[in-house]
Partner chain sequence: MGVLDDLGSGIRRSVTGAGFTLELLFCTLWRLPHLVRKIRFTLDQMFASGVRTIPVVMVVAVFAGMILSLQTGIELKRYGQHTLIGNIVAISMCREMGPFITALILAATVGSAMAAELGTMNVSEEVMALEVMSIDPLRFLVLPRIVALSLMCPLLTIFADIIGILGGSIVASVHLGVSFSFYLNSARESLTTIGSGLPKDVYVGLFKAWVFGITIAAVGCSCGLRAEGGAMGVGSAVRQAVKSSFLLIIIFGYVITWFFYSFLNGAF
Amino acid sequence: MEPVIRLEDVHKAFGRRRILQGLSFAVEQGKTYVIMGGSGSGKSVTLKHIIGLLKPDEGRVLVKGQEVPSLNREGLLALRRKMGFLFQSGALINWMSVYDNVALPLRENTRLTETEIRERVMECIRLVELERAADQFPDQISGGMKKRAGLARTLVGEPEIVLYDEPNAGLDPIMSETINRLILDVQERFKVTSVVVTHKRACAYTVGDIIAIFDSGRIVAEGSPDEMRSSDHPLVRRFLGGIMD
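Could you give me the structure of that single chain in the form predicted on its own?
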């Protein structure tokens, strides 16, 4: 079966700064691929290539069999409707309630009635356990709640692919564990294909089917959580060894 996401020998530079240097990997249907690495190793740049915000200087980026850089505007928008992106901050609109933030993609991109929208929105809000905060505004809720609201908004469009950019950033250990559990629940319940950028060991080991370590724009180690636990590669030990966080 063709992988849902495939990068082949991707190179990307900004001026003289080379970010991706021959990056290749594939993500199978329904699997979660975790990316770890140091600052500037190309993690977030990789996500931007998958969603089509950046084009490679060389190499191929394929999503659901389509060459992302070659898509016209309509084709790219159609592909993005099958994808969800959870930003580090949650990226909520401050003057909208949690409910209206989650409803926004449906109101902008579908012809669903308000009754149908409410049914789907409340299903997603219940999934992330935010029923009591549905009428609150972003400045009235915690950072962890903003992340959960962002996840609900990501899921309301029923994406086939979800990209997570540092889903645990700025969260305490208890809320980080909650987000990890939600990511796992989403994958198991909806069979989505996911790419997760994180620097948290607990997140990688909890949600990942495959974990990859990036360095200087390429993969230096890749494997299942069990394979990575037994690896003696120095960067694997650096990012995945020691106490879980």
Given for the second form:
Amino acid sequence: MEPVIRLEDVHKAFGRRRILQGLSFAVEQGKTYVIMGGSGSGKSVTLKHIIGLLKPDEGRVLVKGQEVPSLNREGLLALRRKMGFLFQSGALINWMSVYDNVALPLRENTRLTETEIRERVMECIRLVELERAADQFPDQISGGMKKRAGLARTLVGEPEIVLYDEPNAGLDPIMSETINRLILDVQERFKVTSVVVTHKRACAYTVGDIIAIFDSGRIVAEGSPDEMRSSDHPLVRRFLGGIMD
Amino acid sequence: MGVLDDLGSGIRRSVTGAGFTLELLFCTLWRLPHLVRKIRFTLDQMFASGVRTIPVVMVVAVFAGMILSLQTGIELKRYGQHTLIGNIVAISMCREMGPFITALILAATVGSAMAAELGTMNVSEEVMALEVMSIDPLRFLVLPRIVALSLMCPLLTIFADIIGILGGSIVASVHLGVSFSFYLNSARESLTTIGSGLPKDVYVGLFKAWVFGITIAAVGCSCGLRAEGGAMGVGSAVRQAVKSSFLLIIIFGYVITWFFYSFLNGAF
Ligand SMILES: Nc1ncnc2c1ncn2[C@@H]1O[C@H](COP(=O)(O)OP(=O)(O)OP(=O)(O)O)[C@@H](O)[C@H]1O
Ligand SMILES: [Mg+2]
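Having seen the form predicted on its own, could you give me the form predicted together with the partner chain?
Below is the entire complex, every chain and molecule, led by the chain shown above.
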């Protein structure tokens, strides 16, 4: 079967700085693909290519068989309605409360009534355990709470494909585990296809079907969690070896 | 060479900037039918941009009217023509000063705030987040702002005109010995005798204000949406927005005056 997400030999440079250099990988329907790699190496840039926020200099980016860089505006909007993207920063709209932020995609893109919206939004807010902060504004809550609010907003539209940029950075170990379970739960319940960028081994092992190591602009190693555990590739050992955190 | 290079890239930047602003304006107008779903945001914006600037506009307009009245009044009195002061203040307030001071105040307060708000949203990935959610930033952020300012700028101008004329009347009665009722009468006369129906000085002034309002909002949004690189980037976006709006207000003000009073009258 054709993979849902496929990157082929993607190159991207910002000015003279080459960030992606021959990046290729594919994610099968319903699978979770975990990317680990050094800070500033281009993982967020990779995710932005998949959702069409950035265009590659060379190479192909395919999502559900469509060439993302050459889609027109309508095509891109239609595709994005099926996708969710969790920004590394959360990227909440700063003049709207947490509740309104989570409700935003439903209010703008669907014809649901305010009561139906309220039900869906509160369910998502409960999943990330933010009931107490629903009426607060982004600048009144912590970084980890913004991350969770961003996650709720990502999931509220019930996307088929979800891209998570460091879903549990800046969270305490317990909340981190909750989020890992949430990602796993979403994947099992809705059969979503996802790409997860993370620095946490626990997250990679919990949610990943495939774990990949990203270095110097491409994937240098990938495999199932068991394969990666027993791999002796030096970078794999650096990122995944040692004690679990 | 360095200076020439700088100049070259400066010009290139302002040309692409102008192109971006125009494109933004047209694309936003194209989305006008979506306004029905954005009425609340638009009203919020109108309140934020209009109602909050009323005090400043009031103070500036009073003094502008008083200065106008005093300056011209002193000169007129030397020729014994100071009874004309009501006409002169009324015409220059409605035709030039009212729209002009309103627009400068709006550019400095509301236009810069728009650039700062949208700039901050842009550098903190919020605009990207909107796009990812299939929410069109032009429809969501720019449309309400442009519509709000295109309505508020003329409204505030009417207000500034009235306050300015009243301000002029104080000076007229205190320093020039022109009574309040005489002053008001001559002001009303000068505004009604020229045109039929809605006086030309008033509607040209309001047309100007409408153009200024659209310009200020489009420039503010455009600079904000092009901001990049953190707080510094937002700062320079705001600076750029205020600079460009001031320039465009002066230029458009001249062009509109020329068009209505010179070109249409066949004088040119
Ligand atoms: N729009 C852009 N313009 C210019 N340079 C950019 C842009 N976006 C990213 N970069 C650069 O690309 C490089 C990779 O950025 P990216 O955000 O993908 O890193 P990352 O792998 O996600 O790192 P981290 O783990 O710290 O989040 C960085 O050095 C960054 O400066
Ligand atoms: Mg990143």
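Note that the coordinates shown come from a computational prediction; the quantities given were computed from them, not determined experimentally. Positions refer to the first chain, counted from 1. Each form is matched to the other, and the largest set of C-alpha atoms that superpose within 1.5 Å is called the rigid core.
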After a core superposition, would you say D139 shifts its C-alpha by at least 2 Å between these two forms? yes
Cα displacement of M96 between these two forms, core-superposed (Å): 4.2
